[in-house]
Structure formats: structure tokens, C-alpha cells
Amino acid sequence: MELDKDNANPTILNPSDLPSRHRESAARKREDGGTGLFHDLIPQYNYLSDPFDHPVSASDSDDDSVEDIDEQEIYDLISSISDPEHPLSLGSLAVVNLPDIHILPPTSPYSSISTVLVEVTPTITHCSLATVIGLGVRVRLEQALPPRFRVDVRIKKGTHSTDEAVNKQLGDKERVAAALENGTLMGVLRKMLSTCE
């Protein structure tokens, strides 16, 4: 039985046109003409020297430096989430867009908690699954980001007929917690997040 879809013919963007940092390092060229896809898996030492005697790189340091996370990285985390109605990603449907992602600094000088604000644009103004999509984005970010980030997912103002009501639901911690205890809803969310890398 085919489900009735709110938007049977959504606008679909070509995945190669979406902003991504993943393509930059996907196939680096080596001097010998190879692509180097597995280059990082091969140890960088010769067998005449001690493999454990190598200089410590900056990435190996044990200091408590905080790695910067930017809007592009947030977009890369959520753009591959699959839409609950269509076999396409939220990035391909332009439900999530890079200009609609903001990282807000801590509100107090005594706090280290930043806020990630994501504004979701439903494909149609009466999308019945807008809350589910927002919940999926929220769950993905809460699972992937370190605890120094607070996640705030909203429906972009003016893009949904009931955006204020949906935003109230998405912002209410008790309602979100109750929704995540619903087995049927969790099955939908697991299916949506199964396409994430």
C-alpha cells in the first residue's frame, strides 16, 4: 500500500551541488598518480627504524584544546538524514540549508556552552511530518556533538502554517523526552538516521 504523501513532487537538488567538506579529501592525488584513498591506513615509517620512534604531531597531543566546529560541519552531520516521506536526504530536498545554521557563542563569560541553531524549511507549508523532521535533526545533533553544545531546532518562520506550535513542541524538553519514548516514533527516527555516515 502506497502512503499518501503531502508533497508528491518536491523540488530536488543535485547532491553534487550541495555544500560539503567531504569531497575535498575524498580522493587526494599522490605524486605517483594514485588517488590515495587508502593512503592514511598505511603506516608512514620504513622497517629499518623503530615504528614507535616518531615525532608527536599536533593531533596526537593530550592537551584539552577544544576543536572548533563550524556551520559546515553541522550541515554535513544533518544533510544526509533521510526524509520520512521521500527516499531523499534533507539536504537534497533543501529542508536543511547551510545559511540557516548558526552557532551562537556562550551567553555568559562563565559558561562554555554554545548553541547550535538549525532552522528547518519544510517542503510544503502544511507538512504533517515537520515535527518528526525537526526531532530527527535534534536527535542526530545531540548524538554527534560534544556536550558543550546546546541544540535548538526550529521551523523557519513563515515556512509552515503552524510553525509556532511546532517550534513550541521542539523546544519543550519534556515533550521531546516523551516523544523519544514512543516506540513507533523511534522506529521512524532510526530509519531516517540510518543514512547518516
Second form
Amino acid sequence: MELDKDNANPTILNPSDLPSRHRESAARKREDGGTGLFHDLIPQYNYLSDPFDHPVSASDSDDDSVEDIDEQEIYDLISSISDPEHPLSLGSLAVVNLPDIHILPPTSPYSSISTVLVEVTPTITHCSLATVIGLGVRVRLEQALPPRFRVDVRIKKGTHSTDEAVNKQLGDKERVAAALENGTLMGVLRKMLSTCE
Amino acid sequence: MPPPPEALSYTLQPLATLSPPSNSRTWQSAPHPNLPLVGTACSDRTVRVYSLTSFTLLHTITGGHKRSVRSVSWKPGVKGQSVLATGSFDASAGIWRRDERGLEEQDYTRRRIGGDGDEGEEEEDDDYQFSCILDGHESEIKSLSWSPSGQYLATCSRDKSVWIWEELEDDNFETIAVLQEHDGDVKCVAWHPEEDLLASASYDDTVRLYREDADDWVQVALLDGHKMTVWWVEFEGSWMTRKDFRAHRDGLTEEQTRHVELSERSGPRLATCSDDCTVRIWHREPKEGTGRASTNTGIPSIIRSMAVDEDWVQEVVLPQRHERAIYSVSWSQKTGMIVSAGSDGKILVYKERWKTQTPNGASVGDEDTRMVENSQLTEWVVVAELFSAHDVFEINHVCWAARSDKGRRSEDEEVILSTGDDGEVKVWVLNELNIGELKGK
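Could you present the same protein in the form predicted in complex with the partner chain, rather than the form predicted alone shown above?
Below is the entire complex, every chain and molecule, led by the chain shown above.
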């Protein structure tokens, strides 16, 4: 794999240019009320935010009430995934980008199911590892997010030569489940996810 | 859960959760053809067999498959024993047997079987015994199904093929067909209730039908209409025109009578569901001069026209109320109602009825467009809708089963079984709301 990379010279973003909550959170939360679409309806989620900004009350921690999870948090969960062929994170390769992450609230008041849509941008249009990257993102989110989230991972339109076929595979629950029982593929995924906290 | 503002005339009430549940994803459940049992395919490589009388776990079938068990099917028409086929992501299918003579005679009072001695031996006999393995598929088996006569077993796989196996004698299976018509994973196989007609649904968005023609199994129809992966396919029960809303023939218009006659000639319909969030119903156009024997014995006509090709057309798309992939759809063999479930965690129940007719002359058009005619004559309405049936989890399968617990209200009463990502199989009863209740809301 080392000798035959699909893209030997990817563009790499400077870590300080990557989106992060630490610089933005205070100002953003004050000004626009946060980016969560149902920010006003549910309690603040404290897990990753600055502890001094929103003090955590003691009773909050094992409360399984609906928590606010926003796009930045999704980004934090997946940007640290390693690229399967470069020793770099998907964030620094701009494979995952904050503006391409969307959280859709439940479509009905009787439902508590939210949808996370992530569009990934493969480094080059014929990147054969697009499916593996997409799978890594889907698996990471399914493992890290509460089960009320449905995770849809797609290849960003126009960035990949076979995006429809890849999207269809990534959207197929049964194929994803079977892939996770495949030892070789799991080895690759485990390595990609090993750089996530 | 308050229903949306539409005349929902039934509610789904939880009756039980089969106990103990699996602690990993459950894929599909199959009710036993004549005993109050249900087998559940689990991702922990086991099959769990629960009682539908006590709602408790009776057996766990382990030690066979190396990966998820994706699908289970009970062989119909077997006396004295239960035969279960299991299809797994490990690309193999297994056949399992269990002696049930004691059970049938003693009407399920399991405890009493031990009474006639030899308890040690009985413990062993009590389990499902592995009897043989069917190897051949190159990748995950997604679904399998016995033909109604028990003569054939169909399996399908991600390797894009459908295999038909015939059991020549006990545990001696022969591959009689390998059908490679699909361009993608084959997700589901299902048999016609009366004829040796097999249907398969696929990742290539199509449904295909096959039958035997001069010793060879061949594709006889291609059903093209879904826009995305077709997850499930199931035939309507036998002679439902005598059981559902069409059974009351008094007061039907000429058109309606003709519609029922045509339905009887074309036979059981087909329901499919898809990633495209639709449930569709298809029917066969009766061939000129053929059709089923008018004696109505339920035995298929042996008259067959020269060409084996069949003309299946889409009859209707059911009201679209699912927001994500629909994984499963099932016809009630008693009432003709349809239940569907999927990724959005909802269970929907639909019922067909005569459309209220506008006075004479309104039925416009073409004698030939039977499809249009049908859709004008009957309509499907959502009669029950339940959100979050498995909390926030996806529902992988839903089906009807005979109600067998003490609370059963009539011989014919059915329950709905739903199988979810939470590892639970839930049992639901369908309660009709009376008019007063409806008005009160």
C-alpha cells in the first residue's frame, strides 16, 4: 500500500486552521445561540465545551435526557480519524469539513430520531479508498453517538467518479454490518480509528 | 402516542417483549407454521427460539454459524419434528431438527414430557440438532425460504445469486438451480403460496420472478419500479378474496364484481418495500384462456400457456408514511392487512377497502388500463401508526403470527412481531377503536 498510493501528494491543512470549538465557542454561543438546530428546546450538552463557560451540575452526568450535539462535536469525532493511506487525519486532509456536516432534527414531534449527514470529500476523484473512509466515518459515529442518531455518510457530489455506487454501499445497513464482521476490513478500520480519543 | 389527524381506526398495543432479549442486533423472526414458536435470527451467531404462549426463551441454537445469522425459515408440512433452516453472513445455510412428537400430543405443556422417565436423555433430545450444512454461496446469505410444499429451499446472497435446493431425502440436498439474473446483492426470497413461483428482491432495485420450464428454472418476470434497494418481498395469502374486504359480495357493483373475478384469476399479489421509502403492490395480469381453475380448490391450474413469461404490473404504491428505508413488509393471511417497518422505527398497518364510488359514468377510460381501473376501485389506508416501537432503534423485520397466549380473544386473532436493532422481539396486538373513542379524540 505504501508504494502505490492513490494520491502521493495530498494538500494538508495547517492544524491551527482546522475548525475547533475552543476558540469559537464562547462568542458563538452568545451571539447566535449555537448551531444546534434545536438548541433552544433542550438542555445544553456540556461534554466537550469549556467547563468554565457552562458549569456542569453534578446531577447531569448520568442523565440520559436528550443532549445537544452539534456539528462541531460531530466534526471533532471524525476529523481525528486517520486516512488509510497517509499518516494524517481526515480533518487535516480536508476529507471531512465542518460545513459538510449537517444535523437534522426529528421530523415529527412523536419521534426522537435525529439524522447526521456527513459528506466526505475524497482527496482525488478516483480515490479507491473512498468507501473505506466513508465506512470509517459511519462506524465512528455509530459507535460514539447515542442510538437516537441515524448516520448518513455520502461522498460529496461531484468529487468522486463513482460516488453513487459508493453512497449506495455506505447507506446499506446490511452490507455495513457484514463488513464489520470481516476481519481484514476491521483491521484497517481499527487502525484508522486508533487516533480517535 | 397520539396519531396524526387522520382516521386511524386501530391502535397497536404492546403485549409482550420476548424474554430475555438478545443483547445484540436481531435481524428477523419466523413464526413456526403450526406450533406457537418463533425463531429469531441474531447477530451474535445464534438463533433464539421463543414461545408465543409464555413469551419466554425456550432454546438457543449455537455452535453452528461463524458470523451473524441473518435469516431463518421453518420447513412447512413436517409432522413430528421441527425443521429450521438458517442463513448466515458466513455464506452457509444450516438445517436443524428437533423432535416435537411429545409437544404436539401434549399440547405444549412441556413440563409433562419429562414425566415418562429417562430425564438425562431427554435433556439432550430437547435441543435442536444440527443436521446439515448447505455450502455454495460465495458471500453472505441474506435470506432463505422454504417453498409451501417443503420441497424446495431458496437461498440468496450478496454474491448476486439465488440458489434453489431440493431435499431428495432427509439431509440430502441437491442444488437444482443457480439463478444469476440480478446485478447486485439479493436481499430477499419468497415463494408463491400455491405455485412453484419464486420471487427475489435486490440491491439492483428490481424484483425478479422465476419458475421451472422444461427442467430449467428461468426468470419469468422483472418488476421494475422501485428507485432504490428492494429489501423485502412477500406474496399475499392464498384466496384472500374470500377472506378480506372482498369476501362480502352483496351489494357490489358490476365493476367491483369484475374486479374480484380478475383478482381471483391472477392469484395472490406481491408486496415489496424499499430504501426508497415506498411499499408497492404488484399483480399478475391473467393470461387469456388460462388462469386458475374455477373450482376454487386452491390447487393451482396445471394448464399453462406456451410462454412461461408472466406479466406483473405495479398496482399501487401504499400511502407514504415512512421517512427512511423500509426493511420489511408482511401480509396478514387472515385479514389481508399489511404491516411495514424500517429504519425510522415506526410500525404502520394498512388496510385495503373499496373506494367510495362517484356515481355512474365516472369510471373513465380505457378498458385496457386495468391498473388504473384497479386503483380506482380500491384504496389502501393507514389504519395504525406507531412511533418508536423499539425506542430509538431501527426495526429490521415485522410479521404476523397467530396469537397463542391466554389472552387470545378469538381463534383467528393475530399478533404482530417486530424485531429490532435493540435485540428485542416485541409482540403487538391490534385493537380496533370504537366510533365513540374516535369521536372523543
